[in-house]
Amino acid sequence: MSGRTRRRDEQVSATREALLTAAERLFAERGMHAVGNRQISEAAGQGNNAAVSYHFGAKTDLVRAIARRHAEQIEVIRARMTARIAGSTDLRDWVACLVRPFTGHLDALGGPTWYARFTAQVMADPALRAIMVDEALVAAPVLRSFRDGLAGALAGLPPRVRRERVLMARHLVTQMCAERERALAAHAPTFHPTWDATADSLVEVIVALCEAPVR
């Protein structure tokens, strides 16, 4: 490879990157529909406004860019964890490979982060939604052994009340999350110091949830 190539591909590459990143932040402060290509590329210090469309297409894939520049590092992490407590029944052991991957990830991003504001963001539309879940199948075996292990800390509850349950912990992890970097970013209060302590309380609310009676 050329210098001249090399230096274009190092080009490039740092335009992508200076692209997704405004396109989060923006996305996360201002949501989805508000945002257009010409505030990204403005934000990015493109002059060009068609630069979002030469690197990504439509918006549907700039988010799929995103999504997966995270995605994958989040699942490196669930990984790690699931194999450590494979065979393990413990309730506790699950949900903290659901809560604590994302908040792992959050906390290594250093600050400021706008991811969690923008997976929330992305939930609340059903369109963009399933782009989140495409990218979480990704890591397939990965998410498999995570849903099996949880099904079976959870196999004393009727499968319709399991599936909302964990979707009420999934709606919490994102919500909560968004909060606190919400908070982070207006120099405001926070609930706990840490995104550590942030887990821990996470998972204690998400295991009681999670054992609250079926009436």
The other form holds:
There are 2 protein chains.
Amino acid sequence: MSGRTRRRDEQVSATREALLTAAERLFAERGMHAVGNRQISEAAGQGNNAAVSYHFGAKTDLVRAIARRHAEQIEVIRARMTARIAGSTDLRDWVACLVRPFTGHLDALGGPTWYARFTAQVMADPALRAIMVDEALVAAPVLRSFRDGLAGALAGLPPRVRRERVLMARHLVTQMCAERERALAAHAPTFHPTWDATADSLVEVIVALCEAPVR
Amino acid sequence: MSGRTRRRDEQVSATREALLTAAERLFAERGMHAVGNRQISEAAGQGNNAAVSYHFGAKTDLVRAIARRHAEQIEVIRARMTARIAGSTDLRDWVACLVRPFTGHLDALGGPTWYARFTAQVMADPALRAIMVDEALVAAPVLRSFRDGLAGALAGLPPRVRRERVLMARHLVTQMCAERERALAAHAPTFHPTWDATADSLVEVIVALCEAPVR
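I would like to compare: after the form predicted on its own, may I see the structure of the form predicted together with another copy of the chain?
Below is the whole assembly, all chains and molecules, this chain first.
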């Protein structure tokens, strides 16, 4: 590859990153559908208003690219955690492995984050939620050993109850991280001083939720 | 009031109801922002595409009118339940009073419902969520005695933890009812045969969540 081609590739990559970051922030702050490509291009410092459609195509592709960027990083953390607790049947270990990759990723981003609010919006949108579900599957092999581990720790529950409670847990993680982002953005009081303490609280509550009696 | 005026009022009221129902369904099925006034008017059988803006003004007013219609009915149920358990310090009573007015209202609507999916979308949208929060306050006096009762049953928790857990509970109710609506709409398996059984499961889990240890 010539130096010129490499520089060109780097520039394209930097532009894409800037657009993704701007889109994610605007979606979180103003709403997925209140924001057009022009505003995203401007916020990313792109003179060309067609930059978004040039680099990403339709809005669904942009949403997918944002989701993928984060899902990859989240699943790297989950893979590391899953490897560390392989063989454990302690529910708390596996609940931590459900909660902490998301909170830990938000923490590692540093400064203000938008991804939890973005996720909450996408998951509520009938047209977009399938994208998010797809992208969460990027790391299917890791996910499989995580799911097997969690299912093993919940082996005492009937499968239907297990699925319901895991779904409840996922919603709690997304929604409470979005609440924290909102509070931070508004300079309002937060429930916890750090993402780590937020995760502690979620783990505690989700373990209790999983262990609730089944009637 | 003359007979003619009364008939005219009834007709306006019927048109408004038809528009609200059509809007709520389309918002839930296609997404809040994928749907325009023209589609809503058409789905409501209104020949005039300006019907939505004539009757409701901006989209935020339409969202508010949908939220109000349901919130009023939900708070009637909550008022009845709150009156019945006044003085109770049993956590389960107050958790039921948090969960069942919503599930009971959806149940009473009969047939397919859209309001849980509508609520989940509105609550995730930075521009619209304030409307929902406002409208939930319609029945402020009922809410106050409900909140006092719930706070009393959770008196063992530090106030910050109490607020966090009540917020978690609210998210669980909205999200799991939206999940049930989605499953029903897709003719997919549901976790429970009825709204009542869905409420039972939510109450069980939320009681456990509230009673989780505080570290």
